[in-house]
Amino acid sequence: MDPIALWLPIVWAAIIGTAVALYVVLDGFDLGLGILFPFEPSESRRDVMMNSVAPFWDGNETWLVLGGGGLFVAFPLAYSVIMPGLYLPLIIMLLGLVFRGVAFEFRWAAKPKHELWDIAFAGGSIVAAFMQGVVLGGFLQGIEVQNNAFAGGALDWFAPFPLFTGVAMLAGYALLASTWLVMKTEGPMAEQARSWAKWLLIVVLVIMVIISLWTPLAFERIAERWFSWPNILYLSPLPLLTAVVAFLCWYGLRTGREAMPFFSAVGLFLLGFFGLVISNVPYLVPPSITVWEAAAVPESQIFTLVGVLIMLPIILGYTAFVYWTFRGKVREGEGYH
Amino acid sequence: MELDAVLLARIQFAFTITFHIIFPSFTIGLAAFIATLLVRWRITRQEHLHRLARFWTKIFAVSFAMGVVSGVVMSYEFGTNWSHFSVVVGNVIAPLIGYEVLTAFFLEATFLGIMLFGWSRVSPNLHVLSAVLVAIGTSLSAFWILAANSWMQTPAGHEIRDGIAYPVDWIAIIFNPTFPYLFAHMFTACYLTTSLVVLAVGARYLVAGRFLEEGSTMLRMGLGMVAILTPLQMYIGDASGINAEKHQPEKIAAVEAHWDGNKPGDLVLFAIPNEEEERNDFEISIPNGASWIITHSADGLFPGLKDFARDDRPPVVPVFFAFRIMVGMGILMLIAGWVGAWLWFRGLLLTTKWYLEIAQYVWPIGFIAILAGWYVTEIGRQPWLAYGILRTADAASPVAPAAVLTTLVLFVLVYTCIFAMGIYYINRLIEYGPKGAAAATPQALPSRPLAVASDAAHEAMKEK
């Protein structure tokens, strides 16, 4: 295979992987706030929760568009199989995002009659997060393909594994959000978040263990990837590293650290994501279409790659600038009179 | 009854894009308006400009949120509902969308954070710069999405191998024959739409005798734009039609309800096109008018609908009526703009009560014109999705019709609710108006901007 045809799809898969990972982490903590909403009855603390992400949520959500758009650009075949293949969960996820996105604006406009938008924010976030997990699970369990087109049923995703990953996503995002609050708030809110985070960390670790056992048991290709010699040797640092990061998160939560729990929770997510990537390489639509088979023509991939190489550093730069601008703690009663 | 998956997918797409397009077409102009206000404020230091910018930023935030959430849906619908479209033309269209995300979406979404919450967090100049960057972002977004859409009207710079489009020349793809016209027409339409809203809100305050300083600034800025842009827009629209005649003659034949290409076309003012019998019922027309407009000669010939096989014709009735609605709105804009400009010239603008009374209701005109124009463009391209390359009927995803119906119903329910509430809150913001001293320290840390508005609204209610 000539080097361009070999490497371009790999580079693009890496770009999309980066976009998805960034999306999951960044939108993860602001979706997670919606998941935690029902557990926090106080209006002023709910205000703080929303204020802590208000300047960022829109930018965070754009990574989802880059992930989907990147798939469309670089792997139109995969895009045309995955999107119809996971039709209902994707559309329902988008509708969830609609509700919770407008809730950021409408909730303030509706005060004091904002209960409806509290429900919309929490409900929309929960639905979106759960469906993202279902999409992930449906994707991992495999999409039925014939003649390069989706050939399965509308409810293929309604199976134990995708539903479990849906619940997993809820727990994971809630962990990210609670550690985010530990970092971004103070006083009773931060204490509350810290106690949530401890429970959620345990739940997430249990889930990670279950998925790590379930996937190789259910999917032979994944068992082979991890447990055949010498892969098991090369890959063993990953679970070990995960254990270390999980410990750091726990340690940070126990010892009153503010930033450490959040960044180790992000680390857990990235390691989990990396593990799933390893399980599925080189498939873009497991278990049938590889990155090379799904790739757009090099002309299209190169044309957009130029834009990515120029724009991505700039995007990351100004994103960091905005986070830096709104650094520091969000206090109760701040931001409104 | 058997469900038709393609029809359902078309209804769903039409519905979701109709909802979506309303917000960008407003926020593109509004971002530029806010940036202009802020730049003028930095230069002249007139505080009411700053108050106005803050006021419109709140409305911008609500509109932008609705545009973003409905836009994310659009970016996925290419795949969920039109997967064959993404296979056939993905190599060409997708990079354009990719560039939209990279150059526009991130820029506007990220600097929006500073624009909305940075009033006291960053220096005024940086804040103004953020507003300018948001305005640039919204414009770049329009550039790329219209490049993609115009390519679907007049594909260029590609070659077809085994039924799939491959890019050959990116410049030719982006700057395809329709692009300059579509971009100029749409962009001007966005600015006009926002200007009409600004004009109407200004008039509303003057009629009510509130916010006179802000109201007259809005009235003048909105009116100036409408008076200048409307004739320009008519010229661009005309040029755009003549261009479409060259590349998509069946679209123009449907617009003019022109059946027989062997005769000069009449300018049909009203008719009910009868697609079965290939003629117009109840026609009122100016003889040879259409020939004169399109060919600049009263006897000029241009293709009629009968020159195309029935399967290749666009649906005539919706294209015909949508076009007339668009032109009708354009004429209303011209009247509103020029009557106002004449009053302004005579120094009577702020005191002519009947004009202000009417002007406060012009705000929907631009939206109606944009939707009608968009329908002409899109329905006029049928039965093609990408003209000459892919028919709409062949582009749909292999998704069960029941699933599409389910999501269609969900979209209608959710969007109707969101739309109604959004309009309600925007009206409430306008009702409250641009209050508050601009120099006073605004909220220290972000709530969404509406936080201020809502508290203010409570105060306003107490006042009553």
Second form
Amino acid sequence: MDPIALWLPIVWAAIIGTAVALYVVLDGFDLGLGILFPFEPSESRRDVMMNSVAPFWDGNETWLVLGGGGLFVAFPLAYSVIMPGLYLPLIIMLLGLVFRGVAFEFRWAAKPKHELWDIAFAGGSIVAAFMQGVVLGGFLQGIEVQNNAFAGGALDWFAPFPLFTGVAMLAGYALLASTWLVMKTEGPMAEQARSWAKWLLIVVLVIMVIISLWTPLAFERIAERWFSWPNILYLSPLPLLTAVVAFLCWYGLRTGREAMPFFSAVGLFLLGFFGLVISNVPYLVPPSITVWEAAAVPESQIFTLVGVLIMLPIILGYTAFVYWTFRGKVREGEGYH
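Give me the form predicted on its own now, not the form predicted together with its partner chain.
Shown below: the chain alone.
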């Protein structure tokens, strides 16, 4: 194989994977705030929750656009197969994001009669997060392909494993949000968030164990990847590292640390994401289409890669600038609307 045709798809897969990981982490904690919203009855604390992410939430979704757009331009075959198989959960997810986004803007303007926007914020966040988990589960369980085209049914994703990963995503995003509040707030709000995070960490770890057992039992390709020799030796550090990061998160919550729980929760997400990548490499559409089979012609990949290499530093730069500008605690009665 020509070296360019060999490496370009790998570069693009890395870019898309990075964009997806950044989206899950960065948009995950603000979706998680919507998941936690119904459990916080205090109006002033709800305001603090929303103010803690108000400067960031819309920029976080840039990574979703980059991931989806990158898949379309660099791997059109994969895009043409994945989209028909997961149209319904993807459309429902986007509608949830729309409701969440509109609620962010209109809730403040509608005060004091903003109950409808509270429902839209919480409901949109819950629906979007759940459907993202369903999409992930539907992708992992495999998409039926014949002659390089989607050959399954519109409801193939409506199965136990994708629905369970939908619930898992709700718990994971809620954990990210609670640890974010521990880091960004103070007083009763931070203490409440710390209490949420302790329970959510236990739930997330149980879910990770279930998925770690379910996937190799249900999908032979994943069992072979993780438990064949010498793979089991090479990959054994990953679950051990996950246990260490989980302990650090728990330790940070128990000892009153502020930043450690959040960054440990992010570490859990990234380790889980890395594990899923390992389980499916080199398939872009498991279990039938590899990154090289799905790739566009090299000329098209190079053309779009030039644009990405120009824009990516700009996106990273303004993201870092916004997070640095709005660093520090968010207190009751103050914030960015």
